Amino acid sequence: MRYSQLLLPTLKEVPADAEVVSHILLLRAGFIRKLTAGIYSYLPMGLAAIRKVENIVREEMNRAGAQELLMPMVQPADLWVETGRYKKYGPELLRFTDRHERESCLGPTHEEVITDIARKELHSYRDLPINLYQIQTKFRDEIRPRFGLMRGREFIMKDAYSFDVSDAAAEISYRKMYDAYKRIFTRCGLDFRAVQADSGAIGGSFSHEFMVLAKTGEDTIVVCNNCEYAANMEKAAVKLRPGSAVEPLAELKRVETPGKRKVDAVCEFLGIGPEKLVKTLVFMADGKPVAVLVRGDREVEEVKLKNLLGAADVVIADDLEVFNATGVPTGYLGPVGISIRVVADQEVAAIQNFYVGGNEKNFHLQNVNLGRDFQAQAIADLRQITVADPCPECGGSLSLTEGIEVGHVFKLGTGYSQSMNATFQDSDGQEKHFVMGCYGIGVSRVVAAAIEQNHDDNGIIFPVPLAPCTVIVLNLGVKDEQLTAVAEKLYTDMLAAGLEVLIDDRDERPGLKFKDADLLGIPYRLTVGNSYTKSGRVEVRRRRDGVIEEMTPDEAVKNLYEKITAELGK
């Protein structure tokens, strides 16, 4: 590639509506540009970028025996219906009606689609296993798309689904993809972690999400310091630690508490500590009001509690829905004697003669005990878990650190075969349901990940086997025939032995050169300066922590082609 006749339209200046450092550096160095809100075209340095993604994927994918294929974004309604999902999903799912009045979606992931293939084409046992995937466009409506690539409406994505006779079959296939992810993320050069995590709107029973480890993540997550457990903070499971010894129940007493609302105030003013009040939150759980209970330090984990209550949407509700669904103003609230459901963190229920609120202003309760002064219909772990804690498998000490989930891979189970009637003939002759597995990777996601975890003031530092090229060759004098000579023979010889090379062959000031070099994050440049003037040698730089040897053209050919292959493993 010559940088005089490609569209790299560097920046100088950060833009005005980039928020996080890879949307500053992937505008900047020219390799998207925004067409509206969450939607972006990929220039050819970024389109480079992505293709080195999808090259590994589809290597290790292969490696791990699945197939790929292509299916359509838009899907027909009537498939979502099938499973229940056309309403289920929310307002992410953009639906349209054609000519025809037949309603359809863009599609933000693929099972619908698979499953109907799976029904039509796989018939016997004998067909299985099988993994089917695509490296395709997506579409979510997200409400407020943000961060560039990080959460877009329109994204890449790597979707693979796996169909099998039995669930002891189906965990094989899970692993075979979980180490498929582990070798794709290795060889991508990226720091990360698998961890637990909540299904979400695709179902299952299980999952693991791949996280990159970075500062700006947007996702926290739980790793114990002993074992090798982690989990996402929305599936993490508190462990309770061993209880106080068990104190006899006191009278129920009501208590004065004058203006006192907050956990803190309360608190202070009765002179207890946060973990012997109670606080009664309300939820509106698809619509209807549900009182959550947890201790006064502790804080509702909203994931939890919806896969507890079964519901699409769970969200706080405002002071006017508490008190529309309770008569109580908001402070003042608690378990004894409202008529909304009422469920409990597991910390809750073994807890004796706490404080709750009174359900009338300026009072609380004292000495509450559940189920002799109210009854939950639930009991369930239902927080946020945090440092304090101890890891749920060993009982280590946990630390807390930020991610950017790049990858999810799920058990599926028999939810998507059973709603659309998809189904096998086993060795005996009966009709079985297909066992599914489903596998994402965020194939744009994963290069603006690569850019958050590795970058510095002067731009991005690709590994090399995400670099969109591996060597610059930056001619500091277009103007002089012998190094311009020297420039030309290097690129046409580092081409010869399938190196990836971008000449800069601008005629700009050698600092404007240094500065977008440094910008694209290319990993090696190699400059013919005053340097090869005076000695005969040319300068190689590595990106990463700048180092700079001097050594002969031909020397450089041959250094930078043995460094760059051991770094991609070849």
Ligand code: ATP
The other form holds:
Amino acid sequence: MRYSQLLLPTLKEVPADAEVVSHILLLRAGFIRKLTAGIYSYLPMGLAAIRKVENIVREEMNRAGAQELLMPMVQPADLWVETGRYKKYGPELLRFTDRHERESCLGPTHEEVITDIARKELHSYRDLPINLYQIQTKFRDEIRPRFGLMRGREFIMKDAYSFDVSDAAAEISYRKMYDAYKRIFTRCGLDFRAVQADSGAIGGSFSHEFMVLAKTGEDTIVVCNNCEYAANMEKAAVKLRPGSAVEPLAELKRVETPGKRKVDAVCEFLGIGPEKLVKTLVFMADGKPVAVLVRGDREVEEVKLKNLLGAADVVIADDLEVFNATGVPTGYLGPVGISIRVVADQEVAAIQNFYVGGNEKNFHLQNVNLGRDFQAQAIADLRQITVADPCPECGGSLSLTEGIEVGHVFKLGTGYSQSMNATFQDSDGQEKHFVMGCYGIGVSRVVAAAIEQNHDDNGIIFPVPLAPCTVIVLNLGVKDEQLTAVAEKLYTDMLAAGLEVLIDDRDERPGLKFKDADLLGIPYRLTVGNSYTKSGRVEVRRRRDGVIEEMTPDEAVKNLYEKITAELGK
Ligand code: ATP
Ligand code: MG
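Same protein, the form predicted together with this ligand this time rather than the form predicted alone?
Starting with the chain above, the whole complex follows.
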């Protein structure tokens, strides 16, 4: 590639609407351009980085025995009606009608389409196991597309689907994908962790997410300091610790709390700790209000709540919704005598004589007890785990860290094959439902995650396996015949050796060339300049640590070839 001919529009300024470093650098390095909210064009170098991820994914999927196919992006609504997801999926599913008034949608994921293929094309246990995958553009009408490639509306995903004769066989397929994912993210040069995860809208019983560890990650991961336990915070079960001694139930009292609405203010006014005050929060679950009780020092985990209620969508109610549902002004809501559904975190059921809102302005209730003063329709683990909680598996201490979800593997069971009546004939002659699994990787998100993890003040620092090219040759004397001849020979020699090379042949100042080379994050920079004229040597510089070595051009080709092939080690 020749810089002078390449569409590589680098920017000096930090683009106004970019918040996270990968978004800023992908724009500044001229890798992507925004078309509209959450929708980007991949310019040549951006596409080259994406292709690197795709190739690693493809090699490892093939190695694991999966077969590549390509399904349509436009899907008929009928298939989604069969599985019940046409209603359930929510507004992320972009629905439209074609000229014949047929309802359709843009694929956010492909369980329906692949199950339709399976029920038509796979007939016998002899056709199984099979794992089919594609690398394709997905569309999800995300409510808040943000952070560039990290959360787009249109993005590239690898999605794979396995079909097996039994649970035990499906377990093997799942394990194969789990192992393939470990290889993929290791080969990408990423610092990642596989964690237990919630299954979300895809459904199913069991899943793991692959998280790239980075401060800007939108997910919080809980890691045990003692055992192998690691989980997404959404999933991490809180182990109820034996509480303090059970107190005798005291008489319910109404206490005045003038103008005190927030937990801190109420506690300070009453001279109590937040563990004695129970918050009553209203959520709208598929549009219906539900009151959720947690201790004053705890946070509700919305995913746990969603799972408990079996709701597609759970959002915290605003003040008006709370007032319309309960008639109580903000800050004074409590569970005693309210008409909406009440569910309580398990800890609330384990304490006595607590305080709650009094359901009238300026009042709280004291000595409240679940079971005596109000009932809850469900008592469950509904709060977020904290570092003060014990590991749910071994009781050890926990740490929290942030992660970016780059991959997700699910055991689906027979949910889809049953709703779509997808069966095969087993060896005993019986018709059985396929046991399925599904496995996604956010290919475009991997590029962003790699940058979040690998950058400095000057730009991107690509791990060699993901770099759009591995060497940039800087010709600092484009008007000097000798220097140009050396640079051009280096370029062609390295191409001939199979290296991916960009030559900066622009008639620009050296300072600008150095800056752009750093910004692009190309792992090795080879400079042909004054020192060649003096000593016959060129300069090899490693982007990651700035280490510089001088050598002859022939040595440089050999040296770089060896370094790069070693770092690509498969
Ligand atoms: P998230 O929790 O981040 O919304 P998800 O759990 O809904 O993601 P999956 O259905 O598991 O996503 O999709 C498989 C993979 O696709 C994810 O692990 C992630 O890497 C990627 N992905 C999902 N949504 C987006 C998006 N909006 N933009 C870019 N990549 C995405
Ligand atoms: Mg996921």
